[in-house]
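Given as structure tokens, the chain that follows is alone and in the form predicted alone.
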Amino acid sequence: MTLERVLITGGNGNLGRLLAARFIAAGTQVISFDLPDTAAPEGALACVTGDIRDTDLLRDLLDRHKPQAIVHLASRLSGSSEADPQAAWAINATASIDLMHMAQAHGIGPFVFASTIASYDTGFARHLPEDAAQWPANVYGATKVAVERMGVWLKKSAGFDFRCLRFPMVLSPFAPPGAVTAYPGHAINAAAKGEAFAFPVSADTGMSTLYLEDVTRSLFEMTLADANRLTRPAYNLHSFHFTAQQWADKIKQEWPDAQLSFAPDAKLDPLIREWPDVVEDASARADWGWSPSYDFEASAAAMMGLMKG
């Protein structure tokens, strides 16, 4: 499909900026929405800052800039969601659903929602089927399921073009501190600075993973995908599995003197250990040609290359 203008919420963050760059390179104008005191992506048509819960501000944004599509990334992360469940529900669930209703009223679509495999229970330690029931074990996952269910209902009842991608662990060189799965990036940052780092998981703990560049590409491709080819409203994605020990070994290859150890967190380690090693993503591959570009080696090389300058 041809897309003239897209709104990216959370568009001033690291993920949003990379996604904006993809759209701009393809000739699509980008409107970015994010928190105050954040900088707009380079080349963006417009940047609006404020609170995602401010429905009047968002309604004015849609009236003024008239985006054809929305990619909704704005969200509290897992750690901050557990710390303040009420705020997490207001931001991740209620505000997202309000935005979907506004998009529907303005005839905007597709509406692409960034979800997570944390929307599932932790009982799929080895393999997560596509049609597994979603019973999240944490607040973050629960907020995502709430938005998914409303999006699917709007799609079925009113023809709203809701599209969802569920991401596993995301390997990112920017390593946001509020994400419980950000320790690979933190470990690289520490090694590059000559600082000691203790992995908050056991050496053999790992889970399904996707590199940041594949995340942005999948969002871009899903937004532009032909609706007639999509057989489901939500798709799981997967690239590879790795353990903390494998990551430590890879870091040691680049920084032999890196001071790395393992100090498993009593809550985090079993949580990640029980999340799936492999996520079935056959439908994404069949419906819109999804295929990851980054395996373990390519992801590690890309992240460490960025840190080495």
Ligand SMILES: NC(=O)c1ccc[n+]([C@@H]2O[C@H](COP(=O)([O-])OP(=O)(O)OC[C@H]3O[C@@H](n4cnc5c(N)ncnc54)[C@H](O)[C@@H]3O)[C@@H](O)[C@H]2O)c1
Second form
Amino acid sequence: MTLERVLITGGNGNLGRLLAARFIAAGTQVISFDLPDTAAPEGALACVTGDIRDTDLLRDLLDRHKPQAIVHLASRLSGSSEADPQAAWAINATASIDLMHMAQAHGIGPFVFASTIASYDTGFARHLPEDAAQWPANVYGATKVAVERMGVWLKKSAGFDFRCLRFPMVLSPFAPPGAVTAYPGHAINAAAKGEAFAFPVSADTGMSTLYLEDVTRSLFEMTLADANRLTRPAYNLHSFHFTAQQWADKIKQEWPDAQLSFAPDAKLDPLIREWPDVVEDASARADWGWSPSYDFEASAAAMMGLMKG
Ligand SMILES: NC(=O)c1ccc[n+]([C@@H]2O[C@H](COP(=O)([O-])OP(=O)(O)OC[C@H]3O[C@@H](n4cnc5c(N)ncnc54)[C@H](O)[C@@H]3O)[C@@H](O)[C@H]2O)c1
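Okay, that's the form predicted alone, but what's the structure of the form predicted in complex with the ligand?
Following is the full complex, with the preceding chain placed first.
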């Protein structure tokens, strides 16, 4: 499939900027939508700023820029969602569902949605099967499930081209402050600056993870995937599991004087520990050829390389 123009909501964020670069390199024009006071991705055709809850603004954007596809990343993350559940519902659930209705009315598709492993309840600490029921334990997960359910309903009832990827922890040096899974990124940034860092989890805590580059590649590939090959609307993805101790050891190899310690947070440590170590992703591999390029060693090497410039 060739794609002339894509709208990326949250396009100025951690994943959005890198995804925009992939599309631009492939010859696809990118329209980014994000909050004011955020920086547009380099090379974007246009960047529209405002709030995702502003339906008039979004409708005008779709009328004026006529994207063929939408990758919807604008969202409150896990930590900031729990801090203000009503805002989280309005931004993550209601505004996303409004945007899907608008996209459908404009004949836009694929609509690719970034969901999360937090859409599942705990109880799958070792292994998450593909067809586990989604009973999220937090409001962030609940907002994502609401969008998934409505996307599937629109797909079934109206042929809307809804596609969803559920991400585990995303290992990234640009980890946003609002994500509870961002501590490995914060640790490496602290070490690079010569600052002390206390992991908010125990040394042996870890969960299923994808490296940033694999995440943006998966979004790119899912947007371009042949619809006939997709046997399900939503796919789980997995690459590797690592513990906070393994990450501290990697950091120490590069910065031997790094001051790293473990101060497990009473809420966060059990949360991360109870999320799965391994997420079954056989359907993604079979349907659209998903295969992660970065294991733990390759991810660590890439992160250290980025931090050292
Ligand atoms: N990073 C992870 O670990 C992870 C894991 C699973 C899923 N996701 C999902 O991936 C997507 C992108 O995450 P990210 O890591 O790039 O985070 P990010 O915070 O860098 O990106 C989210 C973007 O949404 C924008 N945004 C927030 N509220 C908005 C509003 N009201 N109106 C318009 N824009 C708004 C932010 O400005 C930001 O640029 C999100 O939907 C997130 O839920 C991320």
